[in-house]
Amino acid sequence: MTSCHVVKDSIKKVAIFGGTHGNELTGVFLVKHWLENAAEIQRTGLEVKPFITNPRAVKKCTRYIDCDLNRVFNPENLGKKISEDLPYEVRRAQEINNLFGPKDSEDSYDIIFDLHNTTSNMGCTLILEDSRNDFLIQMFHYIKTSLSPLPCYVYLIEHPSLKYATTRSIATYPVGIEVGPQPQGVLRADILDQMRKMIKYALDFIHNFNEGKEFPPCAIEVYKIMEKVDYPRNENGEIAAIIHPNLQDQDWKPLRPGDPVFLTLDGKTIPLGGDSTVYPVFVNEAAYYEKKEAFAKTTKLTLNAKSIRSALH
């Protein structure tokens, strides 16, 4: 079929990483099953390796222990000579480049989930890099199908200065599992189902796809980000409004100027201003407070894939 993007190999080697930060314990302790029972997770001819990314932050059950692991995967640290000196994280990233990479070479895996809990009530969340990949969006499509009536939203971080440098970069398909609300340190077992869920059909797709099943031309809905919001402040730098009741757990609702976003102390609201509609993510996330982020600005996108099928068949 002449309208067929073909996609040039089978999927091999895939990674499924939890504990990137220690506090966020839906990955790791699926993972860590994963590490004891690893049958749900296994399809045929395919390798799957469930992987604690960052343990000396699981053990202490803190997000990190010097610098956040999710945001160093970038030539820079990776390429630093290796010394006891260097930040804990950036050696455990080498090392994972090591394992998983080298990044951007054809030994590095084909696919890293990359699993996530947020404070924030944003339901199951698909974290995509690159608007172009049509193999990502094809599987996230077939994700938020097979999840359906359940809401799966997707994250296009995809901003010449907001894109960071993550974890699963390492990786052919990098994909970032978000699933929440759940506080810090905690385990819900809805979560946990969810998150479950999202990896078994994230396998499944991957085990048709290298069957030889062809995946039609599909399009998905997606929310772009645009800038990212900090708190008001006053004169020490310190936070001066919290987040409006009316925003609060309203991840992905439109936002409209005018809109209450902020409440101060003494009860004056803050709105939206601008003119355009906007869909807020990682509402009052409790990891963002230290990166000055109090929410998210998306704008909302559709995405078309052609369709695919594995070259071998």
Contents of the next structure:
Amino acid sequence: MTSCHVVKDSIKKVAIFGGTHGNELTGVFLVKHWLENAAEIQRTGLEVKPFITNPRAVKKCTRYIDCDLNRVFNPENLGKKISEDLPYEVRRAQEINNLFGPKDSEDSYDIIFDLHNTTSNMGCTLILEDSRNDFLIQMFHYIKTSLSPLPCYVYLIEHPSLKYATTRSIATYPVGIEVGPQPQGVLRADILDQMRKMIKYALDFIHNFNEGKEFPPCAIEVYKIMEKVDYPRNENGEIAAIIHPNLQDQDWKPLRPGDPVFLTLDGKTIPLGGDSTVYPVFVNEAAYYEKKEAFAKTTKLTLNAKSIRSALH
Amino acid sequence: MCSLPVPREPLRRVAVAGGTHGNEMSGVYLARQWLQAPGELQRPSFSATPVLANPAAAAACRRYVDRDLNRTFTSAFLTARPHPDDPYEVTRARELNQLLGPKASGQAFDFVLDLHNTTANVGTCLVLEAASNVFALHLCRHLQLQSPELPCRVFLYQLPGEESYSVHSAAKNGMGLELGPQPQGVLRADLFTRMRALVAAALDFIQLFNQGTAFPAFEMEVYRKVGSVDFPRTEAGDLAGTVHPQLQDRDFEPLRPGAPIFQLFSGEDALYEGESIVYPVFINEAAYYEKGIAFFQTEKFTVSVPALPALAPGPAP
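Could you switch over to the form predicted in complex with the partner chain, since the one displayed so far is the form predicted on its own?
Now the complete complex, all chains and molecules, led by this one.
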């Protein structure tokens, strides 16, 4: 029988980032806890480094100080000459890139998990940046299967213009972990437990892979970003309508043409236009009001991964 | 217990404040809406004034700029000599005191309704200083009767001997309206619609009173603050755990001695060590982490509220 699996190098260096947004508290407190008590995240032969990425924002319990750290890991910002005039997060991005990158180099970390919360009702979500990444599709399949019957969704942000320069993108395998709903500045025990399990299963997967376990071909369902939808606004740019009660908390559920989307402040319903069913995500996320995003439309598709195993065995 | 005197004149000067905390969005958006279209706040006997209480914090979508505006209406802040280095909210409190007060003066507004949100699962929570406020308790009763299917609880927050410090304390009378749960910086349609209906019903009540309606005596369950409990903390002052899943979202439900209240990151539970049943409220409110409050303990009791007599018929307008 011809082997059609993909052989990959074993994983050596993993980082777990918390506090990339300083008011998303689950990652902040998991990372702080692991900095003091690392046993839970240690696996034989693997370096796992917990790290607070935006300490000043964490201290102030705010998303960021000057600009969104999770949008500045592009060559332009990473290449800027260091000066006191640079936004704090751009300077910090360069420090992080030096510690865990450099991005797109051989020295960069193998995997970075970046821990986030959302005010949207998204449950456990894994964010994938590349649809052809067999290793991460296998990892996400493992996490989804391990968490079941708790649902775990995969959000694919591969898009020519909507993909953004994430903090985790300096690693060979970037993994976004997003769990909600949780208000900014609040730490909920149920959300903490879910995120902790996602990390545990992810590390178990890496451990199994490094030990030589072969993962057979698999398929996962993913939700791929199509477009971001802003709030309806008045002539002054102020929000004139809010998420309709029928859409609130309905992340990942089919939204059909004609279904209510917004409710204007004077009580009128605005339905979904177009002629195709979409799957909304990040519905009514607090941090996206300023980014002019009421929700994002996704389409559902299946990704396949080839069999993988580690090169060491 | 001595009761606050009930009004003997119609309430003509009424205000509805939103955005006292700039990231509590129901009030921020309602106040902005009413500043553009105040018709909704008009009644035959009065027109309520919409107030965006902390515009700088609302613009930045933050609770406050320098300090909590809703803790700044004490005589120390209101009467100190103004200084250019004063915190923004101290200056703003003096401005609002000019508009709505001066506090404890005959020129002050008759009633101020102050709109808030919380991340805690309090549902509709009517916030009064004390049970001596007979007029406000009648207003609460009226609101409860509007939608009896929804829980609508009365929370008395003033501790014995404590000076009043809230925005509505600038007026002769007033109360806070808290709706939750809603994350900071998020506007939910269900809570927005609910708050709008509650404000309309409150103004309707004042109209009924102004036009000579009498309200009979009744008994009412209230929750009075008796203390607060902080999160478990490390030696450095960081959180060592968070609200236990069995307590999270259980505002106004009885908490018994020995029940778990916190889950430590190490996996252990911390238990409630009080000696009697309390009713926790504002459980896991985002803004109270910095105040060292994981929840308030309240005691539940029943108050007998005397009748609110009709106003004597005045001269025809």
